[in-house]
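This document starts with one chain, in the form predicted on its own, laid out as structure tokens.
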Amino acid sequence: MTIHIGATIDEIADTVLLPGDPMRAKWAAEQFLTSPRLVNQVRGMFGYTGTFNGNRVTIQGSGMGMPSLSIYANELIRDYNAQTLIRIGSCGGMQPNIDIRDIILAQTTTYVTTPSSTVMKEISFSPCADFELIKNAHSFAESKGFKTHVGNIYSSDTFYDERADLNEQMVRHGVLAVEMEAAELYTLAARFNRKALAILTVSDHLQTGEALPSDEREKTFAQMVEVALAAAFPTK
């Protein structure tokens, strides 16, 4: 156990699918695992173990921004030692021809500052998806017809942004959403050499205020879902 999982060494797997939302994580569980068996309460942020075609697969609630996401990316990867870490998310689109309900698999990610910003100092670290994660996951999304967009993001500390210009800045140079959690995500695996990917679903959109109703989210989250199982397990 730990201070913010309550789950024992054995209950947690080698692939930890990271949704926001503990309830998300209840909800992915509960559709796609075999015999999911809730591990990790602590908090409320819930945490379910089964398998996949055989494999095993621990989905777990990390909270919302990067804060959040490094406490318990931390946690699995020293204490329970995860080596395969992605998260699903949902994103704001930010170029034109990216759509609602599209998946974007992000290689990587802009930042202004992460929890990791003080480790790296006067370096502008750039982190960066796991290469065979990116393949797997393009591959099934192409072959399911999922629109499916490969590139830059931006991991953000505000929800409520107020930096106009900046986002202009972001969408000039091509960044294709914003989110709150990958760029911490991407910087963890690479100083624990883990494998890492985000894939998100985009909820919203920052250019033309077009938001998926939330009734409609879960129906294209189950696609992210698929996708982030396929990308950890391909099929042979």
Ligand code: HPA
The other form holds:
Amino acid sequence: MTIHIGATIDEIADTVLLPGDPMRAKWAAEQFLTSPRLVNQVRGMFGYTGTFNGNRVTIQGSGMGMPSLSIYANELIRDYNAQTLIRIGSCGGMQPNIDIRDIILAQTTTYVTTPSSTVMKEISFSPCADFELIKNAHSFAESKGFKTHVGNIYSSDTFYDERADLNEQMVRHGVLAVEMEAAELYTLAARFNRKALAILTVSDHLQTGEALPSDEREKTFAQMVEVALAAAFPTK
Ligand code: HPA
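Go ahead and give the structure of the form predicted in complex with hypoxanthine (HPA), now that the form predicted on its own is out.
Starting with the chain above, the whole complex follows.
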């Protein structure tokens, strides 16, 4: 047990999927895992462990934003020895060729600050995803006909943003989408020599103002879970 996770050490799998929303963790575990068991409910941040094709998997809510994700990722890595951490979440599209419902595999992330900024000091660290996970995720997503993009995203500290000028520079430099967690996840994976990937569906678009209807959110979330499981456990 840790401060924020009530599971015993052996109740957390080597592979952990991290949706921001704890209710999504419950839904995904019930839909995709065999014999899912609730292993954490501290602060209502549900975590479930079960199996997928015989492989043990934990699906643990991370909360919103990098400070929250950092707490869960640190404890999963340092205390539970998690090896592969895959964020599944939503993002706001930032390029004209990105559409609502598209899947984004975050190859790298741009940020202003992360909880690790004080550690990095003058270093402009480039958080990047594990190549094998990207490769597996990409080939599975393509095989399913999901429209998928691989590239740079922006991990922001604000949802209600007051700095339009920052977004303008991101768009100008080809950043695909904005979310709020991946940069810290990748930085922690680098620090502790673990594998990480963020798989995101475009839930809204910053330029067009279009947003995914709420009745479609479940379907797109299911696609991400499928991609995440295929990335962690490729069949060939
Ligand atoms: N900003 C930050 N995070 C997000 C957004 C956004 O517009 N959409 C989905 N996650």
